[in-house]
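The chain below stands alone, shown as structure tokens; this is the form predicted on its own.
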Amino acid sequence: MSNPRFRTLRAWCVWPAILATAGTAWGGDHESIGRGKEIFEREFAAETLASGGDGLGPVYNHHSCAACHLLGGLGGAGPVDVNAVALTADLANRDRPPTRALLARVLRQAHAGFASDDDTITPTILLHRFSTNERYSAQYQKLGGETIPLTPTAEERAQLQERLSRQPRKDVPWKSPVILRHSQRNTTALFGAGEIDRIPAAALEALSDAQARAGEVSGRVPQVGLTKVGRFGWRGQTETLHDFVLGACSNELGLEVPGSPQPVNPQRPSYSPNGFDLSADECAALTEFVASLPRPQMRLPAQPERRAMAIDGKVLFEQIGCSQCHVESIGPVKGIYSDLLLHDLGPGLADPVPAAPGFFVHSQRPLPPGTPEPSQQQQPQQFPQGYYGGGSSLAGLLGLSNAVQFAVDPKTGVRSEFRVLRTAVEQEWRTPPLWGVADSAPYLHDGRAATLIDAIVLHGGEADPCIQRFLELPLTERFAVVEFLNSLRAPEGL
């Protein structure tokens, strides 16, 4: 019997076709994939293009996709020095909330991306490392930005990793009534992303149902708005691979692309380019290249003793319960070792940029005969989102915590009311695929875990019983589990 806590999508009958549809299947030809590879490796420059685009920036984190996706080969994960830094606004005194106008004014003084001229507030923005404007450096440092070399040495990278492990989050005092919170996101590997894009929503729903029946873990299907299922991002906040690629182009490189504008220029908030930095065809080619990256593979050690240990470790991985969330296969996608669901991993991994909430159907009723055609306002509205999904602890002040959404099925005339599903959104994380994990250190959403052992023991919340069983294993068996994980390698030849 299904657990109603997780029936947030299938319970709604308004647009079932949307829920049954997986992400777009990309199957570009060799010429298109080759063109996408060139764009992926291209070092963008800050210059006006013939199309009216302005190239790299005006704020950006690096100059190419390949500069961040490099571990284990082209398209892999990234080291800590290319982490994205999110800046989230919070209230210094939650017992005395300010007016929206005051809050917006103070936030605009910090960074123009936080609040528009009409006082629309975006609780979380990216704190970009670089800008085409020389004045940005002083603002970046004032907001707590850390100076990181574009190409750090091994020693500099190790020092950065050690500091991040000690202090994965930090607060920056600001003018009353605001405090600013830093958090980070580590670059994920893109291997096998095309296969993930094709996983049906129904497969994720089935995994959620199975976990609810078993009872130890309780994964939630990531929702994008009311009707879509998330497959990408640390919070599962992005539905399709194409959306994920477009978001990275705009957020990380500052490129103006169709459907995803470049970030606000903090020195010139009203500025916008006169054209695109990448055309729709170029964006499609880029996605086709990413979708063509092969899935990682298990490669057992050649030495007989280590090989046997890795095989035993796989059995232990399943016996202690890791495979409840790190499911070996989802439908036709083999060896992914993820359920792609959101799980509560406890307060130790809480983050100020929470997962987007789920919605459930609170009520449904047919509209009376003769009711006018549904207006645009009656269609599903996206839950207000900050950077990479979610809101912030300002949600109550901004009227988001009790958000109610309405949608009308134009075919049946049924009006559905949706309400927010109460979950620990600041502690929920999408289960990262473990395929290729041996070549993707550091680990966890912000890269705070330098080793696999670090990553394992930092799990909490729903994972507590599993981690306890792991720690109770004899040392040789714990080594066997790690040996198994070290056999999950990035694709060869990239």
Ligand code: HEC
Given for the second form:
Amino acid sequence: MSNPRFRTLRAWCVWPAILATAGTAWGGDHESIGRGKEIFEREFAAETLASGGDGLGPVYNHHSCAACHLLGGLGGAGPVDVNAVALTADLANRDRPPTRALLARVLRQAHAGFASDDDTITPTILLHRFSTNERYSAQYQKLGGETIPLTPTAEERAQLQERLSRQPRKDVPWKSPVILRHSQRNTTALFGAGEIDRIPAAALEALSDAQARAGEVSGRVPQVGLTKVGRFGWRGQTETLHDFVLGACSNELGLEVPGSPQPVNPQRPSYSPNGFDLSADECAALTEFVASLPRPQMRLPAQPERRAMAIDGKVLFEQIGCSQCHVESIGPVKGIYSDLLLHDLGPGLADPVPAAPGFFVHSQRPLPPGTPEPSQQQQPQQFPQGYYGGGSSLAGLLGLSNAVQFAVDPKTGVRSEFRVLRTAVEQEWRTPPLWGVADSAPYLHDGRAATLIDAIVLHGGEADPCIQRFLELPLTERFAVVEFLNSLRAPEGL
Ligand code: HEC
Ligand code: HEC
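What about the form predicted in complex with heme C (HEC), after the form predicted on its own?
Starting with the chain above, the whole complex follows.
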């Protein structure tokens, strides 16, 4: 049992009942999907609503879901100018850690989202582009925020892309003991998201297990807390489509929605709105719309030579081993070209907002006689709030990286001790589905790769041997692989 992956497998075995509940079928009738579409396209404004909500903001990244998710049709990926920007606090000098109180004070001065009044620290926050408060823009610039036009020209966008490719991450010096690290996330396409939502956890476990046996690549099932599986986000950080949609409402648009409060207003940290901006029903309709977006299609070029090349390219893609991670189908989800697992792609793609760690079962024992009924015992906990987003050194200082968690299986009464799996959480990325990839440039988690070729050559870590084989192919065969990728298109008519 020296391979940690088998130990994670054991962790899953403890909780079959909980795992079985994952995966939702969002049926959605015509009418609610239509209502959801209207909300997805709605241009929100900052205004007092009858519900008591305050509409858009106070801090936000754009006015509508559709403003970012638009390439290849409604619900698609986004260009770099609408990237979400994360700000991670890190220690300037890891050898001389400050007191938590000092750290909280310095961070609060930088942005109230980092630390609450009781000194609870959130190591990563979103650096929103806009606020309804005019004093925000000075703070935004001080924190290293870039002023990007709301609707850039093609030339401005190309310049942005070029700058991002050269310098995808940047550090902003701050007051001792802190430095602030910027990193970005490119907008993903939502086509086929409803199908991904229904993939059972066991299917991902089986893929991870098969890779551990075969050897060259070793994907890890993204874990959310102790017992849930992540399916969405570049780091596989979110379990369900609905959870991601709720988070997008608050994080991107600043909407207060049931289950996901709007972000802290840095100019007025104690402020909260008097009501919701969208009701639970409206949020459900929004998720139904997103879940109804069809999966992308393979569309071979009409021209016979290019068509033959794309077909050859598909064979080469499998032969050189791209399909070890970009698996063609997961059960009934055909043509996804992803295993949805986390892979270490090497230091070149490291980023300060880490993947949530995995857990393994360190020890298990039945509860001693006389302890209360298992049903009254502690249920599996979530990892401490704000970990997804633990800057590396802060995670250590706050005791997050060594966290030990306990959980009791309500059925058997067995108490398990979970420990954190040591993996390169800053270098692990969920294999992105390649369906629709021809219509979703730019590529990689932050959009640093302008073209498919750039994206391929930037793979490192576990993908190294495979990329070497790609680079050793004759030029025409490399073109054939790209021609194949260019046949993976967004669905038509959206
Ligand atoms: C400012 C641009 C922006 C806006 C506005 C925006 N998104 Fe996104 N969206 C993103 C980015 C960036 C990601 C990738 C985030 C990550 O993976 O960490 C994303 C990812 C998603 C995902 C996860 C897809 C996957 O496969 O992992 C869903 C679902 C989603 N957005 C839905 C929405 C909805 C619904 C709205 C409107 C309430 C919305 N988004 C508004 C930028 C945006
Ligand atoms: C070890 C697993 C692995 C292998 C092998 C692999 N990839 Fe990837 N691929 C990934 C991961 C993980 C990412 C996301 C990295 C990131 O965002 O920083 C990715 C990203 C991509 C992207 C960008 C997709 C997007 O939406 O941004 C393309 C294109 C791609 N891979 C093609 C290929 C091709 C072609 C091969 C074979 C030559 C290959 N990959 C081999 C794991 C792999």
